[in-house]
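A lone chain, given as structure tokens: the form predicted on its own.
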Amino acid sequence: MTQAIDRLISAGQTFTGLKCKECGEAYELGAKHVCEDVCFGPLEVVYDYDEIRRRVTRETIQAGPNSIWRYRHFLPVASEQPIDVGTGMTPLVQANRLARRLGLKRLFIKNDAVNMPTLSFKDRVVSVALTRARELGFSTVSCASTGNLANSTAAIAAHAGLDCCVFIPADLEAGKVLGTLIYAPTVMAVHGNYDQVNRLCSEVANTHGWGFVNINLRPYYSEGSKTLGYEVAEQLGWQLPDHIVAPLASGSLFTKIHKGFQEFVKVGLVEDKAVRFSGAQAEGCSPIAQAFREGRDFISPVKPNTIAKSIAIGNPADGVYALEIARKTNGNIESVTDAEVIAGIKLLAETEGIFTETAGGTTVAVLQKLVEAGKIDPEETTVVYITGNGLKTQEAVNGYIGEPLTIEPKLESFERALERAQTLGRLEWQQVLV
């Protein structure tokens, strides 16, 4: 085993194997995601951090591509030519107007609503997963998805020339269905929620031998989320924030941002500091928030019932690990109603000009809730992760954002409409003050 690892390192690889997150059992670098030999715990990628430290500096990172692949040595791919569609290095926006509205002094939005190519953070994980799938010899790739992952898998598979078949719940938002079909994959719309779709996909993966990005390729796929941690640290001037707020679905994103920060500390790219981790869920699917609130160390599955479909996972695979991180970092996990989700979408749009989908609305609403409860220090450098674009979930805000003023092509018609609009605006502002 040691000789095999030495060969990998000499060939340029910095990842050396898989191991069980629960019992530590070691596995070779294949398409495997659970500890089949011992405890059925999840597998994760093992790296040689001494080798990464020898290879990587701030300068080598900054000299790399303007994408997630500037961090290639931290990612589980062997290829010198990974699938690069410009994913990553999304804006870190200093949100001054939103900060003033909430009473914060230093607030940033990590805006993956403009990520490439499909406007969500899923482009990060899929770029890594499909690069690894190609290295492992898969010609057909697939996923179980609440929408964003299907968009990304179909798009990047098309770019890479891989066959693609994706599975989604049949009641998905129209924008996300269209945003998958345009890339010409096979789309299976399943009568059931995400957890039922995922169970079906596990059976398909076992019988057809396809590369499912979030099943048999999951150890590699999930590592792509670490880049959201790397980028924030780099964009803050090679410093860690004080507090982050991120959406929780499976819990994987949350845990990988934490891992990304820790890896940068481990190899000496940033100084260590305490970063508080807070998570956001919608009340209609909040198994992790419920466990946090009740002080439990286990997750009780729920049946999703929320407009926030992209984070509606009733049985989150990494939920217990998200709980651990929130607790050990002195963070929080909160949930908000669907009405608060819509208000969060509107608040971010009105203050910062960022149109987010329901997951982002959930995160902004939880941010506001935590501030109002005194759980975020106004002096902290706080980063909020916005993971998807509002154009994908327009149904969520239909009927809540007003209508255009229809006028005749005459000045007097415009003046009457303008007065009406200004009157309505003054009334709305008076209601806010009350």
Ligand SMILES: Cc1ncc(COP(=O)(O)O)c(C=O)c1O
The other form holds:
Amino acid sequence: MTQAIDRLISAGQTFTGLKCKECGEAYELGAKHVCEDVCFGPLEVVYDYDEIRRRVTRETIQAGPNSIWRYRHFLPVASEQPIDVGTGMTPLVQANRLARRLGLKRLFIKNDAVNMPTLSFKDRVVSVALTRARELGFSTVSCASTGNLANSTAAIAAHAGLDCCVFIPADLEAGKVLGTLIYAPTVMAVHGNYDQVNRLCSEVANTHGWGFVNINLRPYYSEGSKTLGYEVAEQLGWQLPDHIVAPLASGSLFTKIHKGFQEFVKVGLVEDKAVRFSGAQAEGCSPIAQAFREGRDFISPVKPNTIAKSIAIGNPADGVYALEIARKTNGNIESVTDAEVIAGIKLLAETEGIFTETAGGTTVAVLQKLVEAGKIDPEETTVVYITGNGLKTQEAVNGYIGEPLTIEPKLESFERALERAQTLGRLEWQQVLV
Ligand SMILES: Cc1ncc(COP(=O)(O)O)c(C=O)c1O
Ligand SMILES: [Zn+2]
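With the form predicted on its own done, generate the form predicted in complex with the ligand in the same format.
Next comes the full complex, this chain leading.
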């Protein structure tokens, strides 16, 4: 084994194997995600951090591409030419108006609503997973998705020339379905919820020899989310924030932001700091928030019923790890109602000009709830992760955002409509003038 690892490192590879997160059993770098020899725990990629430290400095990262691949030595791919469709390096925006509204001093939004190519953070995990799928010799890639992952997998597979078959619950939003079909993959719309789709896909993965990005390629795929940690640290001027708030579905994203921060500390790119991790769920699917509230260290699966479909996972694979991180960092996991999700979407749009989907509405609403409960200190530098785009979930806000004023192409018609709007208070002149 040691000789094999030495060979990998001399070939420029900084990842050396897979390891069970529970019992530590070692596995070869194949398409495998559970510890099938011992305990059925999840497998994780192992890195040689001494080697990463030798290769990587702030300067080498800054000289790299303007995408997630500037961090390629922290990612489990061997190719010199990974699939780079411009994924990552999304804006970190200082959100002064939202901060003022909530009573915070230093609030930032990591805006993956404008990630490339499909406007969600899933482009990060899929860019990594499909690069690795290609290295492992897969010609067909697949996924079990709540919507965004299907968009990403289909788009990036099209770019890479890989065959693609994605599985989604049949009741997804029109924008998510159209945003997958356009790339011409095979789309299986399953009568069932995400957890049922996922179970079906585990069976298909065993029989068809496809690369399922979030099943047999999951150890590689999930590492892509670490870039949401690296980018924030770099964009804050090589510093960690005090507090982060992120949405939770399977819990993977949350745990990988944590891992990303820790790795940057480990290799000396940033100074160590106690970062608090808070997670957001929608009440209609909040198994992790419930466990947090009740002080449990296990997750009781639930049947999802919420408009926040992208994060509606009733049996979250990484739920216990997310719980552990929230607890040990002195963070929180909260849930909000669907009405609060809609209010969260509107609040972010009206204060910051960012139109997010339901997952983002959930996160903003939880941010607000935590501030109101005194669980976020106004002095903390807080980063909120906005992970998806509102144009994909228009159904959620339809009927809650007013109507345009329809007028004739005549000045008097405009004047009349304007007067009516002002008396109805539709235009907030005070605010415009300030
Ligand atoms: C927009 C959006 N945000 C957050 C998540 C949560 O991801 P995870 O399963 O890694 O917790 C998802 C998952 O599908 C998503 O689509
Ligand atoms: Zn194990």
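Remember, it's a predicted structure, so these values are computed and weren't measured experimentally. Residue numbers count along the first chain shown, from 1. Take the two forms, superpose them, and find the largest set of C-alpha atoms that agree within 1.5 Å; that set is the rigid core.
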Please state the CA displacement of residue 412 between the two forms in angstrom, with both forms fitted on the core.
2.6
